[in-house]
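One chain comes next, on its own, written as structure tokens: the form predicted alone.
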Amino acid sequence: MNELLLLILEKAGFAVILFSAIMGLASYATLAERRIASWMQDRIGPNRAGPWGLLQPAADGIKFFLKEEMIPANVHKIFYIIAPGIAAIPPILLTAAIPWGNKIILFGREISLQMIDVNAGLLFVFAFASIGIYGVMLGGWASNNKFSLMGSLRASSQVISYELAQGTAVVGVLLLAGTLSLREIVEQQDTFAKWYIWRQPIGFFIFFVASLAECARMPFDLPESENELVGGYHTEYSSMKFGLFQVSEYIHMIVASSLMATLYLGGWQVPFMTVSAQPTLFESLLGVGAIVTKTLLFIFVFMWLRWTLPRFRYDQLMRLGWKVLLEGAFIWVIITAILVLAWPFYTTWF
């Protein structure tokens, strides 16, 4: 009984720490994306609210809380106002399944880095990945705006043409690992070399651009393009449910990132440094920070991209989806399959 007690708060007070981690990450990276689109354009961001702006995060959390609450008539009122947490609640739950870090040891006592260790972690990942829309279509079909409608039909019609590649995409890894298990995956990719971004660039290339457009990010954004759908299926919220969007739409480039960073760099794996079986509370902070930087860099690539290309128009996204990225998994797999089976180097890799 002690020791289920003593799992239970384990649990629970990782899972408090995590939340806090990706709620402030999301919130700062707000703040870090109107800084970035101000260096690149040669202005100056945000800087009144704090020093150097860096409370502005917290200016704008107040403001969605206490702008006044605005429900238009004729809404499906219940499902209108359920819809943002429908969107907003899987991404934070996926975060649950992504090692982030090996274990540590605290007080005699193993915690493991990674709220759930699930044998299927992948599939539940792409599953609950997959919920998210359902809030994205309901808030514009609820909204009674035919601008909210188009929205989140085109949003619908986006996830589930990229949602194929980048299903397709990640095949490759999981013939090289023999398993769906994402700590099993990090634990494989142990040394530089071994990284599956070397043996997989055309299966991470096709997973990083489509999870550019299941994040509907530039050049993907076109569920909200403002000039064609004013502001696309979120267009007639306001106070706290849009903050619930936004949110959802920045957890979404987390789990993104980290995933990325999971399938392909290693995960918590530290470049040429090898951990031990038993690490140390310096290794283990070390492998945090590691699978941090990297998802770090994927979110900065993110931002970057949006404030460099421009929007694809809606027949070029369909295009891309069908004929070119999914395609091209597909080859990818087979010509993995082959390499796997005909090349025993492949799999072994150094």
Given for the second form:
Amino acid sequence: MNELLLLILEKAGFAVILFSAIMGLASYATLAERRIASWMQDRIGPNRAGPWGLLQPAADGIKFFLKEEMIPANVHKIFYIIAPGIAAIPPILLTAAIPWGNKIILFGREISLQMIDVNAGLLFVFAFASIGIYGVMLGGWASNNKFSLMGSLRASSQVISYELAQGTAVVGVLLLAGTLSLREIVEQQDTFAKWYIWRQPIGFFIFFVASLAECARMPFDLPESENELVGGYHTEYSSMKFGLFQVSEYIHMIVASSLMATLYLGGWQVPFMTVSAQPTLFESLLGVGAIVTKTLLFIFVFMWLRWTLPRFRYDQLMRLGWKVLLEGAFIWVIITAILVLAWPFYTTWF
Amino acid sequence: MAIEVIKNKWKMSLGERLYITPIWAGMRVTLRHLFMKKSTIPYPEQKVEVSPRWRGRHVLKRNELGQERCVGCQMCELACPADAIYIEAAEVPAEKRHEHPTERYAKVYDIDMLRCIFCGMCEEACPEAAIFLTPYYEFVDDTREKLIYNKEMLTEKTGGPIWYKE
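Switch over from the form predicted alone to the form predicted in complex with the partner chain, please.
So here's everything in the complex, that chain up top.
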């Protein structure tokens, strides 16, 4: 009984910390995006709120809450109101399945730094990632605006076509790892050479491009292509509802980045450091630092790409998804399967 | 006349068709710009140095004796393409005779800074070398009325040589 109570306390504490960390990271990602955008355009960027503009996310948050909350006439009220929530909740839930570190030993208790170790972790991740798109779909449809509808149609068809490529590309990792549990996938990449990116370069590339499309990041941000669709699915949204859509986009980015770090870059494994069975506090925190660094690296690459590339046209996007990435992923899975069967060194690898 | 059909004039290499080399080239450019010196400046703390020939806020000059140069001839008002200048001329009162070179002076001299297009035509039209444009460029206020500058605001406080432009 006492044990159960402690477990609940421990999980609740971790949940609070994780939630606030993710929300903080997402809000600072908006600041980072604006700063990186301005630096790449030879501007200085937001630096007024607080030292170096560090209070900018707080200022934005206050602004979102103080803005007039407008619900246009003729919208489908219920769906219009719940859509931002549906968009924001699944990515937040997804962070629970990501292993944010090795176990940590505090007060003589082993605390796992993963909220839930689902044995079919990857399936859980993919399932929840595709629920998030319902928020966008509903939001665009319920707005009763043709531009929003176009945006949400694009969002849903884009996400569905890129999820296929993503899911197929990840099969390569599964063939090597032989498990769906994210914790075990990380544990298998215990040395630098065993990171799956070295054995799955093309799989990683396809997964990365598909993740860009799934987060609706720049070369594929068709759902809110402001040139032709005003604001896409969130045209009719104002104040905190719009803010929730924005935050969900950034959380989605964090989840996609940390998932890539987990699958291909060894998650919380620090390069050239062996994992001890009873990690000290320092070692555990170093692991957390490692996965956060890898995640931030991917987020930076996402932003870097955003401010470099122009947007794809819609038919180009579909052609790339269905004719290039999906087939590339299938071919790569077949190659991996052959390598696993015919080349014993490929599975053991150093 | 035979029509010549040019095929594949811009045939792309495999690397170009895979988008990878062009994307990498673009990413190199943006990465370089990330660390480059920024073109913008944090404005109120830092200001751009403008050319001495910059046409900004007007000044009404005084002559070497400290008298107002303006004689209220209204040439600038006529020359102004934006109708920004309003002048009411009057005869100088006897007790103020020492403040003016002639008997005529501008009783009211208003420039609407919101109308002014800073073309410098007033400067060129002035036969007395009384009005000049200075490099001062910060006109900010909260009402339109405050941006109509009157004679007191425009006239310089002490006399001196004419400020010629380079």
